[in-house]
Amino acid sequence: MTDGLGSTRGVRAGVVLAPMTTYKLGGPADWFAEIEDEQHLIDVLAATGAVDVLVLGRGSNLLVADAGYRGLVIRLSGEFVQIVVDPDGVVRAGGAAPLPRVARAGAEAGRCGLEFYAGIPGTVGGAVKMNAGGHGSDTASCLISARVIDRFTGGRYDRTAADLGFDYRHSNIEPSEIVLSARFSTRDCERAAAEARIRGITRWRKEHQPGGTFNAGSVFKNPPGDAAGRLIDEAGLKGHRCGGVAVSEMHGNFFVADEDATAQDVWDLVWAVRRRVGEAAGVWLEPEIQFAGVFDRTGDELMGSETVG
């Protein structure tokens, strides 16, 4: 079906993905399409056949392999970034809408409940898929429903929050499903109060997380009742390095890349840190960062109480 993809409107071959991720690492996608409306998405998906598909948001929790991605990468734009606040306070946002913009739209309308999104550099689609959260709240607490499309069947349907099986950094969104849009509940509040909370969250991020560097946010999910950053710190791993990537001195759950780093360096550090924490604390961390493409395995990936990755 690659011949079909190559002749499909808006699909390009060999597009380098590194500039579209916060790590600025990784090779090209075999195929790439920027899609601005639902019909265009339907047309592209109909041409994919058995080709693997990756939906790329803001690239803030994604590591692309140095050899690139053997499949189609889709980036949603146009109608998929729109945000509307209804008179009843429901916030409707496209799957590619940036979460900080969702937070600000709610606040500007005098609606509270979405301010925590100001601290998450992702998109609505990623938030639904991963139950993104922070600062005492998460997507499960405010989502009304999400509209999805199944890439294999073309079926489009609404999934309510109760349907999505939300857990910590988890939903039951299938790999074949793409989030088109979502609806969020809010509550009435003073605009000034909501905007002050957003400023506080933004300030907290600047004070506690490394900024102005190449990183992908939290590398590992927090284990129940603990924090991945604390465990990494306790294992003496701040500053620990693989090639051009090091554990941040500011926050142990952030890995910072140098300009000469490779994606393989990040991969190696992720699994080396997981092994060291597992050996020191008996806790085998689960990566929150998503991996796209093929990496060289070191053996650390297979260690622990269960196989991850």
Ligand code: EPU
Contents of the next structure:
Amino acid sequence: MTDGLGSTRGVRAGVVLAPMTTYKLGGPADWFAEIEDEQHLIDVLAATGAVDVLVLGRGSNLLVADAGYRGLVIRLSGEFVQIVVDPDGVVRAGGAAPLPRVARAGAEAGRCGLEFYAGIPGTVGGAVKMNAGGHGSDTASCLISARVIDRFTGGRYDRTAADLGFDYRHSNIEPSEIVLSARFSTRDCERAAAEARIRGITRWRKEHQPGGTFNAGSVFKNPPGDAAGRLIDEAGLKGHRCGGVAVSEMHGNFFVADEDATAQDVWDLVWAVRRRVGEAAGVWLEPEIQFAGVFDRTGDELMGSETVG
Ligand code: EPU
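May I ask for the structure of the form predicted in complex with this ligand now, the form predicted on its own having been displayed?
Complete assembly follows, chain above in first position.
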């Protein structure tokens, strides 16, 4: 079936993914396609057969293995980044629309409720899949419905928020479902008030999170009733490193990569920190970042491989 992919319009072989992620790490995808409209997506999916498919958003929550990804990576653009605010205040956005732009589009139209997206550097599709949230809100609280395509059947249908099984950083979107677009509800408000909230969120992030460095936001989900960053901090792990990657001194749940870092270094640090927090506090953190491809060692083999930075 990969021969079919090789001769499909817009599909390229051996494309390096590192520049497409915020970590700037990781090897090539066997196949890569930039897709601007729904018909092209349908055509490419029809050619995939048993090949694995990964939809890459803005790469802000993703670690790609150094060996790369054995499958097809799709990046949506064109009609998939469009954002429209309807006269009734419903915001319609393509699956690849950047969340900070969704926040600004709502505010500019004098509609409130999506400002929290200003602090999340991902896409609409990723937000639906992960129930992305922050600053007291999340996707579950504003999503009306998401339009998806099932890559195996080619079926296109709406999934309502109630049907998506939203939980903290979780939805029941199937691995075979790709988010084409989503509809969000908003409230009428003063544009200036919404824009002030967006500025406040941007300022808060600058003060509390190591933006501008190579990282992928929160590494772990927060455990019930606690915060991963607090637990990592309390375990004395700030500055701990594996190779070229260290736990941020500013926020314990952010791991920051140096120029000479590898994806394997990030992977190693994730499991080393999980182990140390587990042993110190009895809380076994669950990664929030997504992994693509195969890494060298398992979590259990990594005990003690990190050094104190
Ligand atoms: N804390 C420490 N030490 C640290 C870091 C944090 O003690 O090194 C404490 C803070 O003082 C605070 C608590 O831990 O009491 C929580 O920290 P913070 O307010 O920074 O929020 P968070 O729970 O770490 C969450 C989201 C972020 C989102 C912020 C803002 C998760 C896993 N993370 O962070 O989302 O930006 O709230 O609302 O839910 C992301 O998903 O990638 C992300 C960055």
